[in-house]
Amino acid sequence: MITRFLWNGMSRNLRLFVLLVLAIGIALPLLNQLMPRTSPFYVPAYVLQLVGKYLCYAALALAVDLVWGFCGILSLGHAAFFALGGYCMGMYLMRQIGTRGVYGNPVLPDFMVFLNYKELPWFWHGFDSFWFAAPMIVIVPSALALALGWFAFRSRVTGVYLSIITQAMTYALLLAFFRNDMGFGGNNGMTDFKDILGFSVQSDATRGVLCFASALALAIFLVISAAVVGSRFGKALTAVRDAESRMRFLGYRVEGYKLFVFVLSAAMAGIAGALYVPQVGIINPSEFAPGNSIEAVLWVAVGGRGTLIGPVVGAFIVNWAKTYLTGALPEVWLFALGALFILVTLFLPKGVVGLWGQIKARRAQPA
């Protein structure tokens, strides 16, 4: 029943969207499992491991263009609840090698026997079970966003301040996780990940599975983000964005709706950023950098900010740019996106999405 409703109330594009998503997501470990290797139409595992990655991106970027086109708070520390669930993740992960890890130990990982750790950290407990790891996947990011959000907007901070705010969570999480005494990796973080839920995550099967699981959590992401957004709570919403001044003197509590759409942003980031960890096979502070919260941002200004359809096509769009160019010309890549940033504002201010909406208004202008 409240799929249906939830379903019902989207647009007949997001419908169809999430649609190609989900066939996505189905399609390519199907092509990689059921196709001989020699068929024209076989997926390898790379491309499955590959266009998984950009699913978790496309993941962020909604997340991202949920605070920033709907409710205009520019976050720039978006990638520290991305790197957050992955580390949730990646301690699960960790706690399953067990003694197959270099040193053999079966309870410490093997970065805390080379640094001589005596007994396992006490916030590493319970992470041996993935039903412990997955709501701290969530809780964790969350309960960040919580505490900083409730402290800045009841303090009324906005623009660029909050940006900045944001920005320096984010490079002090990297900045502390960078310690070897925090007892998450430091500068090599985690990484010789065996199995998760039981199975070998080098297998073709597990990488066809993250995939699917990657679409899957988008596709529940669009239905939930269209809700929101589509519903009085959004247009009130919509309305903070465009003028929080007048909503407060109408006697709308600003605070709550922009901590809401926050903190339901973290949580969509941290598992996410989950997702994206046993894909790649590793974690660490890097996750972290400012620049990569500055580039989910970008993703979201290419696509079209305030789309939902737009943060999704924008992040496939510059990192296959980005896959592409890093591969050939690697020296080439930081400028191509920054001249990207500067076509996109001054070319197309709504975006990829939007381009087709500027194309029919110019032609029905009159000559």
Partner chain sequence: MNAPRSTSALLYLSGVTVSFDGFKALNNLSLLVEPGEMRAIIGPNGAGKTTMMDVITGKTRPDEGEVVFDGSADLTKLDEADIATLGIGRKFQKPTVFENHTVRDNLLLALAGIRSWYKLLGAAPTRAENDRLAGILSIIRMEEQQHMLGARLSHGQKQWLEIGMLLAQNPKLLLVDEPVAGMTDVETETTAQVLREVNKNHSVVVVEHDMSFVRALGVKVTVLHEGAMLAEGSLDQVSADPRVVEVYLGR
Given for the second form:
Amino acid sequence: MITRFLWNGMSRNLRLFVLLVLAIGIALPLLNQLMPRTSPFYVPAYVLQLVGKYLCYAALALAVDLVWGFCGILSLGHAAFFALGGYCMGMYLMRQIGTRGVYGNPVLPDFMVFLNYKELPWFWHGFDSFWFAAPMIVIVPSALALALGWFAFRSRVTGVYLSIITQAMTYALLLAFFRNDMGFGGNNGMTDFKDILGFSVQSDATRGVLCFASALALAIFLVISAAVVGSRFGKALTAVRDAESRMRFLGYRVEGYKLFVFVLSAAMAGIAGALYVPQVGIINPSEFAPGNSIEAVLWVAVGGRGTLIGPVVGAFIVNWAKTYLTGALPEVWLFALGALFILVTLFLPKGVVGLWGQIKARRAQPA
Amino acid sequence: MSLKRLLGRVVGALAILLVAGSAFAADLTTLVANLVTGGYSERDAAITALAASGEERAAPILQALGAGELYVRNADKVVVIAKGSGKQLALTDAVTGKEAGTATEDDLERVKINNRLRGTIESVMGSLTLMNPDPRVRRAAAQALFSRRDPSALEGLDKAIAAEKDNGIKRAMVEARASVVLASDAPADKKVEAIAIVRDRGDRDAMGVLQAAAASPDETVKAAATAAADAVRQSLAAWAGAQNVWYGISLGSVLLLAAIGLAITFGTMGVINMAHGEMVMLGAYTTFVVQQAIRSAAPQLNDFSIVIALPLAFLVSGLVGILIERSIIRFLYGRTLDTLLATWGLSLVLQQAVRSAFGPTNREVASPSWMSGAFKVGQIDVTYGRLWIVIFALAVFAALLLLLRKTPLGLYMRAVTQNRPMASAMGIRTPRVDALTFGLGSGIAGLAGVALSQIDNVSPNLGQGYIIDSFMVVVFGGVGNLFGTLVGATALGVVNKFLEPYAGAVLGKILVLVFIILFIQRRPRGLFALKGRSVE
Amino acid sequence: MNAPRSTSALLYLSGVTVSFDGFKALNNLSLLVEPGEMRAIIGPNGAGKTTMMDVITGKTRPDEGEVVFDGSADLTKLDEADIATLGIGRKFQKPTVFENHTVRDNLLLALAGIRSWYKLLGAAPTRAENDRLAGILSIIRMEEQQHMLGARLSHGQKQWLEIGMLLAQNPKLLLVDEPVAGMTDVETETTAQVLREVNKNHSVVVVEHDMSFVRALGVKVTVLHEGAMLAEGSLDQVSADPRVVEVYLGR
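Any chance you could show the form predicted in complex with its partner chain after that form predicted alone?
First the chain shown before, then all remaining chains and molecules of the complex.
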């Protein structure tokens, strides 16, 4: 019944889009496994990895859009939630290495042996179990979002002030995680993962499953977001975005609305980060860099803020361009990225999806 | 004793007779001759005799002897000081102190020295240099004696104290004497007196002396020394606090420079300029270019290159700022969050442009001579570089305040800030004022870049390190309030430096960030918020 | 706390003072509004009308003074959402409707009822709510525009939608800030009718410059000047008061 409710909450376009995401998530791994390597339909493992990565970015973009596009909160710290989810997964993966590390210590990960740790820090306990790590992936980013949002929204910190606070938050975390004595591997972070749930992270089959899992997570996020945005809650949410004080005078306690989407969005970002880490094989403090969060905002802007399809499209377009340009013309990439920020805000405030809508509207309504 | 040495002695004695023209010279000549002749114990006595003579030349001669630079010239058996490396050594006549040409090592006989003689030289040197006509040397000698605490120097010290005219140096000598007394076997009451003197000196060295004295077997001395050490510890802690305040003010001035331009663009225009840090970076690179140009074209101006760079950096960053305002920001007024994104993109472009032009590595910007060096205020170390930056930051702040309050541009800027439509209706060209305001904010960032080139690496990423801090300062101080920015920058600088010793630099910074995050939530409009209906 | 719990007044302001950086926007202001009353507040620019509204709705905290609603609720301790829930509605000078929502959704958001976010997550409009929406749409004569976006409405339509939203909110006390600013004469006349209609079930405080509109309302008038009450009575009474004439014309 609830699935039906969720399904009915979506527009036809969105339903098709969700099916498309799932189809990609299923088809690519299958083509990788079933086709012979010589076949033109064979999908090499690096493509699986790339698409899986893009799917995680898309989920992060959707999370950013949920707060920015629908509630007007421009978070410049969402990469922090993504990275925290990633670190939780990284801790699980580190514990899975066991005695296969360079130092062969059964309990301590390599970097701890290297840094002369005598025993496992308390916050590492439990991460040897996936079923402990999995809820942490949601809980840790959500708790941070809850704490920050609770203070910020209650004291009515809005607009650029909130943006600056979120940026300061991720900057503070960046500095903290760079420290060796934080117990998260410092500068180098965590890497050299061996297996996840008993399957090698290097194998094509695992890559395929991770790619599918990312697609599934994105699809679920789309459905949840559509349900939230389409409900009466969603109407109130966009009303908060457009005229916050008016909503207060109507008797709405605006903080609750903001806090809910902020935490929901942080949880989504955390899951996306957790799926991202085993696919790229490393997590380090640079994921907290303020630039990463702002780049995620750009994906949303390019795709179209305030739409659900937009952030996914934007994440794919920008990241595909990044992969291509950093390979082919590395010095051009930052120019292109910078120019994209400027051009999109100046000329394409509704993004690609908005442009598409305008073109369609113009066709339907000939002058 | 070798034949050669015997011969040397004889010749030396002859030489003394030969130059016995002037009593003064003769006396010194004899003393010097005794240095190079005879057995070690005789020469040991000669060293003490020379030191006790009070001769001006005694110090350099003994120094040379200790350093193995004292020679006898084979040709005429004159005692010379030889310096330099390689084949040709530059000679100075030991007795007269006049230049005596050059010679190779083969033409000279080095005056031998052993550890015993070295020890004697060292111990007499302290008291010897106490009588040196150069006050810096005397001060350094007193300082050295304070730490070395050689009881044998007591006599020399007493003599020097009696002769000393300069009160500051006299004081240093009295302190040195007290330190020596504490190390000697003087009676307890003398020691207690000495402890009081050392305590009043109050620095780290005094602390060491007192701690050593606290180990004394005599109970009265022990008690006095322990009490004095505690007093010094407390005063040292106070000085350390004052030092931290200075470091904090110094950091605060850097923050102020970086943030003040932002306070204008953000505070008066409501525009978030994420490329502000890059304006700072452009200023730093302008300094680099100016310095390179001056180094090749007019090296005599080297010391003033950063003064010349100031107006140029202001112009470069200011013009780039005006360009940005006219080409991007003016289309985004009222869309603050979009401005933020666009200017972030711009900062990426500027960084990459500079990286392409100058390379990704750090560029060296030299400090002029008048900015290097340091001095002490009480127990506080102050470097000239930091002092100039503090002065510069305050000067920029004052100039900006004057500009805003006393010039037509300032009047227009305030008018446009307070009521744009009204200002426009009064005939103020608001677009031009916007462009100039933005240019002014950017230009000041350029000035900040000149200052930062002196203390930070000039690299394409220079600005990024300051942008978040600058925003914190502006927001903390209260948007639209320049004094708030001043107080905010100083307060954050000082807090940061006070946290550093306990938490380390990184953790200190994190704590400050967390503090500001919490603070903004308590007072969303900053320390000095504007109140009233116009705020929203 | 010696709040006068026995007061019969719906809204009770006593000795309210608000200052912004030394400037007293409200200076020892006292005001009583009885249940069912409609009151017009007039006064020159800067007299403190909007600040008074801000104080009543919880947007601005007074430095001193009591603000009591319905005999017991101390409004100086509550925030905007609490005060709105207690039953004070506010209409702003500039019409603020939700531009990206349809007329119907605007009214739905304003409709008295669920305000908490978690209850709204799964809620669909009930039949009772739909009936009330239909009723309000007909009162403000916007049935045909109910699916139009707020942004597309004309200025007058926005004013009416706002009044509709206030009706949907069903407050005990309605604060209306310059409802006829920028309206045509016909619209002004209609607005006066609508407000009189509204006053049958709600107490109303209207802030207005337009004297002909105030005359059309025909209610008790309070004149504010420099943050304090200058005169009170019928429009004829207060306009005969030499102090009022001084304030309006004497400068």
